[in-house]
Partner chain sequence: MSDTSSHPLHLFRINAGSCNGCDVELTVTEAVERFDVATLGCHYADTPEQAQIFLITGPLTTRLRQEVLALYAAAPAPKVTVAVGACGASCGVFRDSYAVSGPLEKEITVDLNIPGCPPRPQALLDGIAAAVRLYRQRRGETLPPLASASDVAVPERLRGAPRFAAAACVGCRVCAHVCAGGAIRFDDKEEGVALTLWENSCTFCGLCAHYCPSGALTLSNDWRRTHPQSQSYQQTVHGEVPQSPCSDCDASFTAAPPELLRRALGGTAAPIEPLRQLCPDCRRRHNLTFATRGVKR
Amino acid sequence: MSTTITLGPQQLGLEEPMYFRVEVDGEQVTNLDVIAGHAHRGMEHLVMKRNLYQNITLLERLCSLCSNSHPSTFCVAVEEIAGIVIPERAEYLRCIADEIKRISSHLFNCAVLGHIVGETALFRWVMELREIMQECKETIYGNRMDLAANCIGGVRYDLDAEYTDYLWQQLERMKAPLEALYQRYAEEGPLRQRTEGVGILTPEAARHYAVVGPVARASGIAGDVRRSAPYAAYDRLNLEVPLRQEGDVRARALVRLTEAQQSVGLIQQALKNLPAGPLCATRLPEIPAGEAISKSEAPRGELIYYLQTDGTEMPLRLKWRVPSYMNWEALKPMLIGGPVADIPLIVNSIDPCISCTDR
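With the form predicted alone in mind, please provide coordinates for the chain only.
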């Protein structure tokens, strides 16, 4: 007998408010409606009340786990309109900040997966490993979440010899635990049984819903802005796009853990090749009237910014499209046919960010 249940807006499997109207037949999900809008903060209105420089601070507060991607992508749009070329050192430093945030974000998602399946010890282990990156952020940037690393024309922080050595040592500490963590998620029997074959998104469905980021790459779709449309210094770093074909919860976790390992290597490449020079353009021109679209690979996938200016310091229009906007539509094929008990696990596997999607 078919019935309709509601989940949310507060729920165990998600830290942010999201509302699901689920049709079930017994314990099996037969249909799903995702209803957003419970975290609406009017951010697109607020950015119109602040100038371009003030918006760097505001946009970093759109989301905590991918907070560096928002101001970085916004700055690129401003720089494109104004014809600003940032120094090469700043390009590498932007990559370093992005990859540090990527490691922290991916590990947090994998930790929550452990929590949902009842692996409390695994949750604690992943969070303790993530703490190494949190300490790096606090030491280098002065903050554990919002780094305030970016400015129009470059970056606001630098790495001297002491900080470079410190960061290198912390990255070395990450390598063996990350490999062990990957093996556990890949091979441990109970964890594999709970995640393998759950929430499958086929390559055809992934293309149909235009999913991005680790969700797409876990279904065999090789999309990564850092490689397809390089920005900052990514065209000078050796980057491989990890792919899996299974398209299930396990595959999405393994892609994230592989990317965390690769991020360690990318940061070390950037540290090795970090050129000398200024951190910011020496002179910033007036921002002319114009429009630009910029994009980056946030931890959850492709992040797009549209900026329109009118020759003043105030934006004429500013809009962004975040990865979760694309990914949460794909929850329907992932959930239909599965048990109700798998809903929190599958929803967490797309790593949704409600606050930056609701805007």
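Next up, can you give the form predicted in complex with the partner chain of this protein, since the form predicted alone came first?
The next block holds one chain only.
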């Protein structure tokens, strides 16, 4: 006998208002539907009522976990339309901001995993570790979530010798704990038992659903915009894309933890090679009529912006494809046929972002 239940943020241990209608037969999931739209703020409408400058701040609040990816990808689209080439120093500084956000975002997801499997001590430990990055963000950018790092034509923050040194030291502090954390998720033990073989997305299914980001890379698909279509300074940074084949909850966690470690390395590379020069190419440039598509690798995967301008400061059109949208549908093959009790764990493993998807 099959019944239908509704699961919300309370049951799923999520920070965001995400709801599912789940059909169950006994303890088994037989079908599910995502009930979307709760965090819908009418972003597509709002961005057209704000000028290009106001949109920098508005877009940073499209989602706070990948908040740097949004304004920086938006600025790239504006710069492309206006033919603005940003200074090299700004390219490096954009990468640094992106990677700091990636570490924080991945660690948050990894902490919540601990919470869901009932390992409260692990949850707290990861959140404490994440605090190092939170403090870095507040010290360098002035806020722990929204960095305000970007402007049209470059960046609006700088790292002098003192801040560079500070950031370097904090990254050093991350290294051993991040390695220990990886081991903790990889090694034999209850955590592995709880995550291995759970919520499998085969490489074929991954391709079929066109998933992106760590979800794709944990199912053997080696896509990463930072490498396939480098922006900012990524073509000058050495980046290895982690890849796993298992496609389960554990693989997705391990991909994120490897990426967090790599982000530490990427920031250090950028700091070492940070070229001197201006931070921004222009002040209040005229933006001609035109259209552009820009892409970036947000913490959850490929983020696409489409911008159309008409020569005024108000955008004619602004559209997105956010990574969570692609990964969302793939919850079906991950969940159907599995036990109801695994739902929170599997949902968390795609690191869904509702505020991005609902907008």
